[in-house]
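To begin, one chain is listed below as structure tokens, in the form predicted on its own.
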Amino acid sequence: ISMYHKEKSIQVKNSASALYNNLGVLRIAPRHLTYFTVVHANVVNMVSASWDGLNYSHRQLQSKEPNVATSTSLIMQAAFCPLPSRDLLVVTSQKGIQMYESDGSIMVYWHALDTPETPTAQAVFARGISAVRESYICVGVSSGAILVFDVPIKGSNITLSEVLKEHKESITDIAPECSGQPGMECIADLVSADDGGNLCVWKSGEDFQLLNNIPGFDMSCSSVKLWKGTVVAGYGTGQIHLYEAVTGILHAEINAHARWIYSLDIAPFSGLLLSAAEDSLVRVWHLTMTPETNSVEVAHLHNECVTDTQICGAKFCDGDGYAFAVTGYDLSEIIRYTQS
């Protein structure tokens, strides 16, 4: 039995750029809406879609520096950052970091990146975006640093509270502990990945603590997740590795794709894992934790092939993994699948 079936696609104004994790999804349950974002060159395409499929509204965000008329720069990532008090949309580019209200209506904060006076061989950009705990948003930089921003309950008085300098290579992705189980106090609550495949596991707070450094093997880790104390990392080899976050013990190694993985996602309530790659495949897996034996089982559940498409974004649309959405390089649509 096919577990998911294809729904009507959502059209977007421009096609998706070939960037890691190039899809943002935010569910606005009280309003029966979902926001989607897809990056194209120097524009973020936003679509607000009503759950009944009848209403779609579109908005485009430019990567502009405040008070500079002409300069736009290539956008590296757009991601929603849900915090307990407010949701923000964070956009990173070669010039800086923009934070918007989640509907894209108002830019509340701009942080310029330090660009070298003389051009260097090393490109400067920000990439890797994650909300963590009550009030932090972490953003990675091409130098390997991670900027930690403290976000107030409302207003635009966002401050840079800490810079984490552990990675030596460009940050690719950052993710929070997503199990979201009340009362389940996880030791580790953040993981970061870089272009050399190195992973850092953090405990956030007034001062972020490095809990563990899981060395890479000179292959980029393009997408990373943290669920119930397990790090799930996708690589340019097409492999997925599952590590115990705090000890770095390798639980599992999956030859998931034939080509470069671009995106991973986890449905925290069901333990479903989504992986998407350049090989046109989106796969759904199921993770099962057995705390007694400290082991993780992985079962392959479902495949979708988006023919002749290099997939660059894939995200579940809800916490149970009932539906997911996919973007592909040069496609001007968001393809959606729902459980049958």
Second form
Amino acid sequence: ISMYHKEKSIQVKNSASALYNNLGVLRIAPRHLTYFTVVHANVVNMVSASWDGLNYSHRQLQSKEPNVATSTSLIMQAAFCPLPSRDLLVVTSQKGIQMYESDGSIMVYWHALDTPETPTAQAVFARGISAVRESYICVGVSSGAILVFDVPIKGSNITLSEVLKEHKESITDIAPECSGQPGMECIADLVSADDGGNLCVWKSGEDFQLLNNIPGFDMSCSSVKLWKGTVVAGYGTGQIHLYEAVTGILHAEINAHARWIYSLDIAPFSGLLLSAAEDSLVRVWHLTMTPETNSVEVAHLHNECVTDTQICGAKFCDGDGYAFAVTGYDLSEIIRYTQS
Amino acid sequence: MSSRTLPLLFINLGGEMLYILDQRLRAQNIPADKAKKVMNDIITTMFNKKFLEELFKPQELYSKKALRTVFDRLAHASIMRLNQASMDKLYDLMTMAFKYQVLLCPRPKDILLISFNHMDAIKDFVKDTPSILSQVDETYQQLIEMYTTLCSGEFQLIRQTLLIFFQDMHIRVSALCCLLLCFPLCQVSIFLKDKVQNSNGRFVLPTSGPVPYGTQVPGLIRMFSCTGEEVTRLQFNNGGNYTAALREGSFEIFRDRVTKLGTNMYSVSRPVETHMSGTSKNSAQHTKVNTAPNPLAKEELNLLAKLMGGLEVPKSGNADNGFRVNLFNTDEEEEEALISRPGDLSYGVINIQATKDQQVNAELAKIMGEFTESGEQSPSSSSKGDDLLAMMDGL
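Could you give the coordinates for the form predicted in complex with its partner chain, as opposed to the form predicted on its own above?
Okay, now the whole complex, with that chain kicking things off.
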């Protein structure tokens, strides 16, 4: 019996673009709803799906055009940022960073990137989005900088608190410590990754502190996660590496995929890991931490092949990993799988 | 996104165009000297120094409409004429072929190898003409200089930019089944079993074959102790049928590229068909339409003018020398194709209409060249430049 089976797909207005981590998921338990976001060129398609499968509502968000309309601004990523006080939807593009209320109804903040008047050889864009701790949202930039925004409990008085300049190459992904276990003190709050495969581990605060820099091997790390002090990184070679965040010790190395990895996700309550790549495969793994021996074990559990599709987004829909959703290049649907 | 995408898009599409034209010229038994002239004229125009200078500048990709205009002009750079239906089909074939190559290339960096495959073939077309050959060689150098130092992530950004450009295009091309003719005998059986494109126009992405250079065959988990010693090895089922990577293709001027993507897949006699399979209801036209049409179109037009300024089209409007090439089997088929082409698959290039509108940008007027002072068109240039003027009329 297969661990997961396919459910009814959600139709989306446009097909997904080939971008890293191209699926946003936000579970709204009190309203029995889940929000999904998929990026298509200069548009974010949002779907609100009721848990009973009966109601779907759609919304589209456009990238903010600059005042002087020189060219369309392509969106690099859209991701939900759940904070204790509020949830925001952050959209990053070639021109800047837009922040919306989580249902996409109102834009509460806009930050413009320094874009040169005539295009330069090095592209300019924002990519890599993460909520951190109580009140921060971190966004990566093509220069390697990470912008730290301070988010008030409500309202639009969001401010740029700090700019972290550690990475020398374009940021690809940023992720928070997601174990969510009260009482478990995790030293590291955040991990950031770049096009050279370099990983930076941070402690958040009024001034963010760099805890560790794990050097890459000249291969882009397109997706990264941080769980119980372990960094899980997916690379363009199809490999997944697990590192101890603060020391950089390599726990495990997986020859996971035959093509570039586009998305990783972790279900924090069960330790399930999801990986998806251009090779059409989504794989489910299980991570076990043994603090006594300071070891991490990885077991492979399940494969799903999305035929003839280069996958660009894959996320669990709940904290246990009971269900997950997938997007693919040129596909106008969100494919869903549930545990059997 | 990436500002380094346009040269690769142009060279690869241009290469595919030359493959197709070469095949059609031979299929229609055009005399060798005329065929050679057409190929030489087009290649000369493609590799014009001023044109390439503009092309290689950092910039965003053009819209589909603008790029189509450039290729329309290129296809008419010689004594050969194409009707709209044939031009549409030519463009369909070119774009779907390159989309396929971009999708299937194992590593993003391999797009450069694909480009070199096209360049190698172009070089072969003009190997007897030293003047054009040197232009082509110079372009190799430019490509090597610009691209060989880029990191993997930057190549992936270029690839992602190309994939956005090709998004939602699913035209069925039966020529893609011709790929099997290109491959050594021992591999033919694999391709006979596998189709290349499904009936809905989507490409088959095999979960078998060699992994990309630099990637390991999936299936191994290695776990380490704190001191770095390997503690456990676990195998898992990778769900595919992969083999080890082939050797790396060369990025130098004269070498083995290893990949067959970007080589000529058209055989001389096999007819090439395209099918407008049920167009995707989520047509790319739907959201790519600019919400602020006028300013954007103007900017594009200015860029286009600069680019076209470099496209010095040789004057060859002599009616005796000229001939028409048909991408279809018969004239009737060509006419039928024009009538039955679905609306949302039109490339938006406005059909040729003579116009006497004098409100033209001075730069553009210079490009047109053939226009006399009074604004009347000289008889030999029945359609050159009208399309750009018509585009401007539409603003």
